[in-house]
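This document opens with one chain alone, in structure tokens, the form predicted on its own.
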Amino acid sequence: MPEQQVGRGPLPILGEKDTQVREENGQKYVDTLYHHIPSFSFWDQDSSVVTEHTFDGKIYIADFFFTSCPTICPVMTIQMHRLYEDLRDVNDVVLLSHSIDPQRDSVAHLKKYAAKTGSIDAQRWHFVTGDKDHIYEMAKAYFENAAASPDAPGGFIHSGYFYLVDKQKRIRGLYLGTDEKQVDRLMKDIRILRNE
């Protein structure tokens, strides 16, 4: 798991980076290629297709959960709802919650879950489901260890982190979604990122 830099100033770009040499007008330039979230396609609680393009020009906060989770997910959802309320008037920041239990968390089930969470605008907070293998591959792109596990409460393991993703689809921070102080820090970091 990459470490979150603490302090003021620009937020770090998390993940491995690579370099690419290009030539332009006889000059060689070295470009830094940062880790970014790859293409994806899921369905949200309104049966709308949600892809990486849904977030073009937007910052977003992602997490991984499942609706039948008996441990950390209810706390995470409360903290995500805090973010939702804090960002109510901010048009360039949205939320993305991936279910890691697509067998039970159908579109209809996510619709009911979102309704129980509160008055949620699906354009501002997407609860998504889809192909299980694709969801778990996406989790890896966020450095998330999400998996089915018969020994885990509810049958699944995951970290409980919230991921701050910039407009270029790069991860700029991770925050324990069950810790109110870390979510408070996320709120501050969103403001920093919006001003970059």
The other form holds:
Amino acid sequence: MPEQQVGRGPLPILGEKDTQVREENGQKYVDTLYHHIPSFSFWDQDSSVVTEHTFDGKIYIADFFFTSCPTICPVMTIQMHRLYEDLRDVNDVVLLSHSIDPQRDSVAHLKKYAAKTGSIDAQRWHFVTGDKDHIYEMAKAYFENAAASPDAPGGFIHSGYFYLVDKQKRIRGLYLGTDEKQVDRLMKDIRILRNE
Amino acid sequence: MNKKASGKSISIHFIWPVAALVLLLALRGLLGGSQAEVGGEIYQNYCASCHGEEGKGFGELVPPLAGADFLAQNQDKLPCIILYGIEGPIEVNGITYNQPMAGLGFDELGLARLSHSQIQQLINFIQNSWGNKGAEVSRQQVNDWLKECSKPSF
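For comparison with the form predicted on its own, please write out the form predicted together with its partner chain.
Below is the whole assembly, all chains and molecules, this chain first.
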């Protein structure tokens, strides 16, 4: 039976739009500029450098977590792992988990965390760390409100969202990574996006 | 005349299944069925997202509750773990886990989320699910065991 998409049209392109006037052969065109994820550079659990180019030609799902988080992170990791399994035979969709606690979450620490999660292929699921300011700057590009907070469990606040990013590096959906049903919806939306 | 008689027989037929159901529910109540139900609901709401619907845990991040030797040997620590969480390396069925679990007893404002009676029902649910066969825990035991712990800093 052919797969049917019920109730959801094309995915929105999230974030502020801008316009830019371009001149070509004496003609003026107005281009729409969409919010997109800027350049970045981190290390993953295999000590490989991960940049925006790692995701060229790929859809990816990003989140922000930290390994010593006692509340929502294990749940996020469990739900990310569902995606990882769901995408086993898909080669153009990968996962990107940013640590927001780079001080504790070294590459070695992330490697250990990934191993505890299962035998994770770093090419399909990057756990990344890096310069603290750079991570928090990137978090803003995803509209993530990550911050150090001494009062919060584990010392940080963050939203628990999964961000769906298309091949043009535009954010196409937000899903609460602690809610199985929203992750089900994300799985459907990944299919919609791949068929665009 | 006829009509009346048949009406009566229908209502009599109708009574038996209802009576059986009532009896069944009463028996289940006596055997702790309703306790297990409340405990099961609480488990779904507060524990299943990490420990799994079947209590199997997750990888080497979250230990199992089904068939867990730690659980069987540390029954008296359960109320404290549920309320205040647990941190630091622990060994469950031969695997070392070292991933902090926040307590589930209080919300962001520090208000109690689980009553002692709910904790009791949750424990009895866990102790009697997925093949676990723990001893029935009483309210008094929960109260006593909770005197052993206080809220940790995280």
